[in-house]
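Starting off, we have a lone chain in the form predicted alone, written out as structure tokens.
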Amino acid sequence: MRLDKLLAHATGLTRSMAARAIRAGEVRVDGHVLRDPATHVEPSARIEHDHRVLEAPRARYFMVNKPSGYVCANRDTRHRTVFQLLDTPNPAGLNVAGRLDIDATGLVLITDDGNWLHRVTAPRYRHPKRYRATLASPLTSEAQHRLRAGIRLKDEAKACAPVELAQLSPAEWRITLTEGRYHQVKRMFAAVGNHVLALHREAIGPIVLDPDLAPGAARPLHDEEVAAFGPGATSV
């Protein structure tokens, strides 16, 4: 980890003023005094500031159960975002792992763990994300069969991957899609002559939005959840 995020984290102090304490002498590694705020040190090191040995942080793990009007983006001038929703005095490094429009609702992961947050979001990895999507009208057999088979998008070359479909209502689809193409699942219905009223995402991979979860919550994800998408790596 560099070291001004390890030292904003265990500290307190905002990145800036982490590099400014590092490049004022103020920080050692393992006895040596180090000025370069990018240095990258092992979670095993002795890390000393005003001459205080500081406890390595464990990364963070939370799940967001997002409302309308909320956009997964670290800071905005317009909008409230996602990280006004955590209860944490230190939100420096974390970022989003999967983001939703801003009136899209549900579930959102956020970590400050790069290497997680890869495994979560690598296309390569191609981890099944579920939604609940109401439409403006009824989806016709067509549609459904073009969805399922894999449709391609305006101005797309190649066609999306195939979906699973489940009708919940009249209105409401439940649809299961293993890629993450701009405002994708809107598009594909909008493909096929239709349009999203709401969408709300229940589950990316293996983890699910907690059911007591209220709208505009959040909790930090259990060990068990962390695990699910890659070894080594626990929650707080």
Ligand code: URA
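We call the rigid core whatever largest set of C-alpha positions still superposes within 1.5 Å between the two forms. Computed from a predicted model, the values in this text were never measured in an experiment. Numbering follows the first chain given and starts at 1. What changes on going to the form predicted together with this ligand:
- Once the rigid core is overlaid between these two forms, M17 counts among the residues whose Cα shifts by 2 Å or more.
- Comparing the forms between these two forms on their rigid core, the Cα displacement of G205 stays under 2 Å.
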Second form
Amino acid sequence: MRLDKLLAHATGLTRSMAARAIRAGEVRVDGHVLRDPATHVEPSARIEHDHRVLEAPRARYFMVNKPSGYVCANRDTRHRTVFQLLDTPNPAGLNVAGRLDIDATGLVLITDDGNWLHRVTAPRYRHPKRYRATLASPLTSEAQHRLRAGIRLKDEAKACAPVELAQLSPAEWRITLTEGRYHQVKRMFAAVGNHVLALHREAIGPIVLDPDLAPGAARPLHDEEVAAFGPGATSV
Ligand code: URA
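Pass me the form predicted together with this ligand as well; I've looked at the form predicted alone already.
First the chain shown before, then all remaining chains and molecules of the complex.
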């Protein structure tokens, strides 16, 4: 949220009075004086005005059990978006932490906390993402070996990182990867001559899709789930 808006909200000042206070150096964000009223401030920031810490709006975190047919975009003129599944009056500022394709289902995380979103999605953290894929053909042992070793995708110079694979039924496989390339699961199986008929995300890092959440339902994350993405948490 903009700093002047947040200050006005928390103090009852008008927006222009808040902007003046900021320009005058009366406001500190995480200990630093910021003089630009348009500065974007994370909901988790500590804001002081006149040496008093302001009550900032709490950051919001949700998990959604995405059904097929919804897009993970903030706006779309043709399709429904995952934000329409949230029971929240003000979706402004919310973003998806790791998209799913329109036809994929399962766990989607949504937040307005930019720092947290970064910790969930930044490639350097390598949080494992666990999917259930239904395949069109049996997966040969040679294909399994190539996927586990780290396969090279069409038109990409760098091979994918090795994945974990486990068979769940004749056509269903659990695949866990630590990257987030474009359409990665579908392209990996395509690279071994197969085709993904259905794709469902079960977990992102330490957060597992709540089994009580029906397709199309959403709920706020529990505090422990939010905290689980602290620096260094990587287990599914
Ligand atoms: N890989 C895909 O191919 N699609 C997704 O939605 C997620 C991972």
